[in-house]
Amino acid sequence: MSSAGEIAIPDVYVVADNIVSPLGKTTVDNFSALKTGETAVKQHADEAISNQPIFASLFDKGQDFYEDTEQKYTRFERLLIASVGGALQGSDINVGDEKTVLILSSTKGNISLLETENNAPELKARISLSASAKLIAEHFGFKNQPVIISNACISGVLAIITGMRLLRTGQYENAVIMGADVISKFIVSGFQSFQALSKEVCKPFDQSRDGLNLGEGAGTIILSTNKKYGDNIKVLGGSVSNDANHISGPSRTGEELAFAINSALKDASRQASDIDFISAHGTATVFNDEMEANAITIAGLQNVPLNSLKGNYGHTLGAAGLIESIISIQSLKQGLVLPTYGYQENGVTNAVNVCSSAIQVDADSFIKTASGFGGCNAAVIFGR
């Protein structure tokens, strides 16, 4: 909608999507596994990633995602190729069109090469996210230079918002947004240094939560402004903010994430009362869940049904915002909000409406939130 003299902002539709995770190779497989209460998080004793056993959601050792006979791609890139390929199979998007943009979301990319390759200029070039994005763009035949989004744990949600904004400008008609991360010793040791990992399956928002689990996975979502997709779910709006508080500790008040939520609502022309459920970041760390509950309360969403999928997938870093948005789109379509695995008793000061079992809903829209190191926050709204 626009007033006289204003430029109309085009609607942005969800065309297709795909998830590749330890729970399945397609979105359908993943949603089916979640409906039956499955979790991919389990204990792993693998000194290649940790000197001590850890609980995480990892692909089976040796599992491949794409037959790379030329050994051209890393494991990270093969995972992305599998996810993008699955999404493209479910669409009629022309990747060779100059109106189609490719966006890559990741926090660590090929960082594991630091553990296996010699420190040399060639490694510096190969390890860059731009190198991975270029290889994947060439593999599928994208014409435009890819866009890279790497902003800690909001990367996936920020990539969706970036895609939405690029399409709204009219510069592009289609956006293929891919996100992935694979777990390495470098990543695990970082979270261990913060004492942020749980010694069991994590429990978002629960009284006994004590940390997060890491996870591997990839998600791809394809967006378009083409009106032939007019009956599809839309990306209605989104926003980002920053705490400017601490390099690793979140805001204690939640006001900054609440600002992103309220800005996303404004961008989507929605009120808090229009939101039917929340896909929370819900890492199960003591401080992040407390902050997020504060933010949700400040935004007036404390009674809205909420879930976190971290107990099913672990924290998939740059893929998290994509995977969790895609699952929530399925929830919107099927009218089923999934439970928060591991949740039993409220453990945050401002109690929020955490789903401990699946609930049927007649839903029109949901909000996906994310927060990350450096104080970054993001919120995106999907709806009919």
Given for the second form:
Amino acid sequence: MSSAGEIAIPDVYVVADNIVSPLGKTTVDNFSALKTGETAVKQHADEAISNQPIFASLFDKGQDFYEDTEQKYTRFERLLIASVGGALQGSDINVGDEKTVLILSSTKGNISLLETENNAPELKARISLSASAKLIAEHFGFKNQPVIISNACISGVLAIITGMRLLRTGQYENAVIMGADVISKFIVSGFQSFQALSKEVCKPFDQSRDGLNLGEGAGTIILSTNKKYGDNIKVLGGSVSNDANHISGPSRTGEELAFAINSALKDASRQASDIDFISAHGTATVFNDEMEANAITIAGLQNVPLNSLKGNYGHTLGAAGLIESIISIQSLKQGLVLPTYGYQENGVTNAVNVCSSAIQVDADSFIKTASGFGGCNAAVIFGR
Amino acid sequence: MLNNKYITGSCTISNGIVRKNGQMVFENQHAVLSNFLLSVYQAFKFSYPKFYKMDNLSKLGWLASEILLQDASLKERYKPEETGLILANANSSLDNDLKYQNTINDIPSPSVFVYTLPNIVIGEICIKNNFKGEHAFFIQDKFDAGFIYTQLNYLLDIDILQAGICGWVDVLGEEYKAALFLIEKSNTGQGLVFSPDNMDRIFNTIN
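Could you please show the structure of the form predicted together with its partner chain, as a counterpart to the form predicted alone just displayed?
Zooming out: every chain and molecule, the one shown earlier first.
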């Protein structure tokens, strides 16, 4: 228990989680694949998503996630259904309870329908994230109106922070937080127009990094304030900040992400010295990694072991914050911080402690960071 | 509730009418949206070249925020990290997404693509005002004042924020509506208590 003013704030526990990615359909499968050094990023030559071949982490074309006999759901929604179903399987949360809320995180959701369907007025309603959230809520029997977050590349971390706050205020007891994005020509062409895509598997924080890879996937985390989960890992605190500098380029100094990190530490009643490892955003663009290393240095975390999973998963957009947090929760449980796939030699001005091989740690807590277009930054801390 | 908060200002833009604190301050009922937005910009004599690069969603939200914050002197009273934004809409960035989609098979433009995210309007308002605090963009079927209230109220209660701008900014084609509220802990303005009902009342008086 911690307190702010007169209000006692309940602890928020992680009840269950799931990842559906090209590396596997469960958290355990995904973590095992990462432990053996697998990456899902490879070259794809598919004119439906790009005129030139690209390196990305994509599901196999024939692979589906949920048998949709009534053809009710889009690919994006079937992916979410698989992930939420997987997470619920490992928990005893009652989704029909009025104390349970469903939260959706996505950047572009069903946007690929613009490419495949006729542009009719009904399509505009079908594309909306509200339509997807409603269908998924009905599928599982959630009673409450779902909460939807679309805040660029911090969406997943922000969804966790929002869930934590909704539970802290006592409005709900349980939160099922799902995030996903699927990759289409819409998204690929946009990142290509920014010349943001790497010509190979991306290399976070490395000297020769030249951009990011896009990735598909979904992640789900279930949180609860119910004391029966008291032995579980907790969401300790989180914070969001804005650069107020540029809509498509990160801060020049990293001070704003550092502010979010420091505020998250304060919210978690932790010191920088309490953090055992960092799950970085680490997109492998020149500017993101430079800014992030600056921020981590300003926050006094430059010696803390750090990884980026973008070389394994690519940038999974609205799912990234969830997938990377879930993997890091496994790291905390198993005392094993995973390496940064693709990293060889320091390539940022303020060197940070990037793990190039897996390290065993007796870990108590970690911080997950994210930044995105619109100048947004977020940090969330998990721990015992 | 730990302490009272107040709606110290509001700005709504819909159906060709701009209202500040409930009073009509500009009207131009017969223009298409892009021309209407430009006419608001010109009527208030704003000088901000970035405005011309924005998509309609960012233009609408930016204009509403500028009119809301005129004479509010937030910069003098709060640190950059103490002001935040909680915004929502129904159509995300779909208005600009449709425009971007039309460029894909030609030459995709990074300056159009960047507006294919709804939170860019928050970024634009933060850049103009040097706001660096908490912020979030939510998608809602319709304006959910209770949810927005809960989010901002929590951040004000635990002193993460001292001031907040919250509300609705939505554009799809020629359909648009903005309703922004300035929320502070001391009653500097017209004295409405910050509550879902008071936000709904202002939101519902416009069409």
